[in-house]
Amino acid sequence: MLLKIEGLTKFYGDFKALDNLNMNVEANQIYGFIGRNGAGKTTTLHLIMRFLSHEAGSIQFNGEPDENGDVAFKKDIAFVPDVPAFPDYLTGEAVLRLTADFIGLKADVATAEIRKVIKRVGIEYPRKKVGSYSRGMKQRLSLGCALLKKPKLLLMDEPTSALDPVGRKDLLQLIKTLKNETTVLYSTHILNDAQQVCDTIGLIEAGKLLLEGRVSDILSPRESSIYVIESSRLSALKTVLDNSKLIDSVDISKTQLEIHLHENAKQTDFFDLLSKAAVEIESVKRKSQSLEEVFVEVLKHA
């Protein structure tokens, strides 16, 4: 396990920001740390980086516990904040050069690595001053600085929250390519983004982790209680289903019905109901859940 968090608790005065938080991040994956604004995502990332201290619990990185204030582990971790800040008077290339100097890259190595990073993250105008950069280009520059470090763990705090749709799409595509060379812990409240790029997610609410697992397992159609039916007699079929205690709701469109089963309904009883409806049915498909639907469902029962 690359990153293991156990019982992490953090207070701001009387406010408990993290409440006995447990997380497990495996190597070479993209871990989506999802939750509403204020749920505790940024606090957790800041604690991992030791920007803050915690009242209880432990953080183990690469099998080593956080003891005696030792921060040697930070050479293997990079952090991309939600709002990157650079001196406006520096060029993008100069920012990368300073970063290379700070992490101890030799001049000849640094030059080659900076060229690679500029191309990799798509910094279009490396010799222009950062003050002229868009929010999206500053995100790319921040990511470029992080990648110069060749980290084992890359922390990204809401990297797409203020980007336009094109910028978000480009940055998500770039993040997808990173898991072959590092592990990404990526915090976001934009659930569609997490569903697109993450292998595993952890859902945090009020400082507690409510759900953790692989996205493919969490969104498995086997877990869905929503069915989509196609039929030439949708209205007649809707009338039958509306009167059944097995059904919570039936939504009709021009081409299909979307049926939400009651949480205690059995699939066998539902199909028995359809067979007795005396209405020709062309297809019945179980609908895969979205991460947003899972999120709402988990919070509803929290």
Given for the second form:
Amino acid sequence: MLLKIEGLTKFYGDFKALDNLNMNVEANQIYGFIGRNGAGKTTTLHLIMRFLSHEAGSIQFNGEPDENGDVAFKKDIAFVPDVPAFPDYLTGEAVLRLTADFIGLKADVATAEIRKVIKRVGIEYPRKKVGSYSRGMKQRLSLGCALLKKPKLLLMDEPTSALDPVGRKDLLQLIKTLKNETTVLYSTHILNDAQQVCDTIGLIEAGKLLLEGRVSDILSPRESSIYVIESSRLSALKTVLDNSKLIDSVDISKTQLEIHLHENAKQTDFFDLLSKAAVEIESVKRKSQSLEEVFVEVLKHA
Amino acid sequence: MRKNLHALLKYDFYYFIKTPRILILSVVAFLLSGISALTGRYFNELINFALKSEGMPPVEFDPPTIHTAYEQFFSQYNQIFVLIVIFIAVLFFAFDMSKRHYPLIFSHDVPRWLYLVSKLLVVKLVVFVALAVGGLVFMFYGFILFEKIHVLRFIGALMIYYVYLAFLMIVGALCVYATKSQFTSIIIVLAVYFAFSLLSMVQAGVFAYMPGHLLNQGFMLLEGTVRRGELLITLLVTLGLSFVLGWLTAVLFEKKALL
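One more: the block was the form predicted on its own; return the form predicted together with the partner chain.
In what comes next, the whole complex appears, and the chain from above leads the way.
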């Protein structure tokens, strides 16, 4: 386990921002840390980076114990903040060179690495002052600084939230390519982005992790409680199903019914109900859910 | 440690070098020093010119000496230069906090105390350079206008004044990390500065050795009337207070939420 968080609790005054949070991030995967605004995503990332201190719990990185004041672990972690900020009077290249100094790269190695990073993240004007950069370009520069470090763990706090659609697509593409070289903990509330790039998802709400697992498992049709039925007599079937306690809702379209089963309903009982309905059914399929649907579902039951 | 200090010093020097701040401080020091030497030399003429413009008869003064220029120099520095130093130091300490630059630095394995050490070293060096520029300009013009200058004593007085400025800069650092506000910090440091200036008039007990006395003692050194024991104790008290305040700043900053 690359990052293990146990019982993490953080207060801001009387407000409990994190409530006994537990999280496990395995190496070489993209972990999507999803949740609504204010759910505790940024606080968690700031605690991992020790920008803040926590009241209870522990954060273990790479098996090392969580010790106050110890900063050595940061050699292997990079952080891309949601709103990257750099001194306006420095050029993009100067910022990267400064980062190389913090990492401890020798001058000739730094020059070569900086060139590679500039090309990789697409910084168009490295010799211009950062003050003239757009927010998207600052985001790229921040990612460049992070990649220069060749970290074992890359923390990204809502990196696509300020980007235009093209910039967002480019960045997501870049994140996908990172999987072979590092582990990414990617915080976002844009669920479509998370679904596109992440291997694992952790869903946080009100400072608690409500769901954690591989995207392929979470979105698997086996886990779905939504069924799609095709029939020539949709209205008649809807009337039967509407009156059943097994079913939460039935949505009808021209060609099919979409049925949301109650969380305690058994599949066998549902099929019994269908057979007793005495309506000809052409097909019954279990529907794959999108991450957004899972998100809404989990929050509804939280 | 070494690579971090190197990177931090570079980062902090950029703040002064890539912006006009070090230039402003040095130009102010240059102008104040030139004006001090000139007003010292032509002090009588200036007074009589002012009297004449008011329709009053001229007054006979003793001819000005280099000591008149010294008086002008420290008066100007203690009224103008010190205020600029306070502003520059507070804005410098608050810069990363107000502009949210902490992730740029603390995403790396940088201990917080080292960050403070770098900040203090750089701001002290910048003020030292400006003061050195001012001192050299004053000595140059002082020698041209009066054909005499007490080089060693003047350098000694400047160093004593520098210790006082360094103390005020550390007060600035503590205020910034305690209040998290540039404006409040400037107000507090100015209040401390005025309080110590007032205390410099008190010669009783422990108050006779407060940092504000350093200015008088620097001037007394130039006149050759300084009592070495008093000067030494005042220097030790000021350095001791600076150390304690620096330590408090480090403790406070260690616990501070960075974002």
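The model shown is predicted, which means the values in this text are computed figures rather than measured ones. Numbering follows the first chain given and starts at 1. For clarity, a rigid core is taken as the largest C-alpha set superposing within 1.5 Å between two forms.
Asks: When you overlay the rigid core, is the Cα of residue 27 off by 2 Å or more between these two forms?
Replies: False for residue 27: its C-alpha shift is below 2 Å.
Asks: Does residue 16 shift between these two forms by 2 angstroms or more at the C-alpha, the core having been superposed?
Replies: No, the C-alpha moves less than 2 Å.
Asks: Superposing on the rigid core, I want to see if residue 290 changes position between these two forms - specifically a Cα shift of 2 Å or more.
Replies: Residue 290: C-alpha displaced by less than 2 Å between these two forms.
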